[in-house]
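Listed next as structure tokens is one chain, alone, in the form predicted alone.
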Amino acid sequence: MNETGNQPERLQKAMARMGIASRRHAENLISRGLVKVNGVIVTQPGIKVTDQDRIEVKGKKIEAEDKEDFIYVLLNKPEGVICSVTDPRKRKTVIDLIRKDIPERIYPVGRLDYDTSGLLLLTNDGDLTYRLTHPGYGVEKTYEVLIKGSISSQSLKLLREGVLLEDGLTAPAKILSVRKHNKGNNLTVVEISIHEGKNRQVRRMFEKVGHPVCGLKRIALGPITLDDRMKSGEYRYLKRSEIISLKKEVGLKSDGREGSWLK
């Protein structure tokens, strides 16, 4: 149920709380005319609603989810899988990987490119999703990047200071480690941490400094790290302590019931 009872709240916030989508995605759905409130199409996200209002997305009524029904899943996403609920081109999605065991509606937290692998969270906790994906909260994402060639100190300095891309200057990145790829072939592995989410940002940053990316894997999101023992395509529920640490990372208070549904 709504934490605020019948107090009005913005439509996009209500949709996020119900686990339908992040606030940003909810705003997009609204602006496209795909959301109805009490049978009327709404195109302005600022409209106020309460739990008594009937909200429909793409013709389907949505219901508030109880906090105890929130699901938090960590997936080791393989390459060649779409970070989406559905795909019009019929490619495999991350939901296809978990649907047989997790029937609840959950959604990817942000996106990993089709050809990027690694840590992906999925949940129906809209408030947490919004904060984890909003750049204002500065949640760091750490990647293991396989690049061509040996990277120079000057190139690393550029990455640390910010790289000018077509859509603007990137925020300073953290370079956590640099090592030669153990299979040779003039490849280097760089571990890098960023808190932005520009489209294909890591790939474009390295290409800009002269090192095309041969492989990209996300290994951490905030305090959550990918276990090396998890095989590609495997997934697990987050532990209660992990959920609490994620909430703390983005300034959300624990309600004492995180993971209470785990068996």
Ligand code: URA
Contents of the next structure:
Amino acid sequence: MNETGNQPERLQKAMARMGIASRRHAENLISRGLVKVNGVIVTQPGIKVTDQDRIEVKGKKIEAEDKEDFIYVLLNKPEGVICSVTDPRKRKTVIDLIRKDIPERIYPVGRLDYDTSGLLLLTNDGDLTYRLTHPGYGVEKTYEVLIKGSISSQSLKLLREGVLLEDGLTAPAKILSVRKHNKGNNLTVVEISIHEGKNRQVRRMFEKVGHPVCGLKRIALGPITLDDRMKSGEYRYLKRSEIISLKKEVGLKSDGREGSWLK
Ligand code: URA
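Other form of same protein, the form predicted together with this ligand, not the form predicted alone:
Every component of the complex follows; first up is the chain already shown.
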């Protein structure tokens, strides 16, 4: 059980932490009278619970095994925030953005540059972090890249086949889509998936094929995608189904043990 399980916490927060629903969805379930605590329907989201309390959602008891041992948070990282726990230069960190609501120590899974926005996972599950960031597991990361100019089919071919950077040849990338930026400013938006994590890789790949990057946003990590409705700087707990699919992606069973689908 995680560090907060025996501390009283607000019902909707406990439900979100257990991966039952997002906090907003939990509030909605509570206000609709669909949640019981210790057999009593609760319609006030502020009520505090601990792991000793019996919570039922739509008549179904939330079992202890439904509760996660670890915490998994998805942040829509804004630009201008550093992806580490502390910064000697005192710039705002991703931890500063979540600390108010999430007191547990959780860490970013991999890095996004200071000037990159989008999907960032934070967790205290070290095994999953290792597998999601180790190139051997080949987890795809998908980016929406805003570049200068119109990209030629020759440059796209280079990106698909591998670009020679100063630290080696990149593995083949997938180009998912190419479209003109809708503001008529000679910019192009490319959706690209890569499964390596070289430093500033996407920026350097596009620079190398002649298209400096003006904006970079991560929109997916393996099976997890960034929901358009999540505003910059917002975060939420992963749903249980998302945790299971992420673990499955890297050959872990949902209880953290190695599964038969190990790659
Ligand atoms: N590639 C980059 O260039 N920057 C990031 O932040 C992530 C991938």
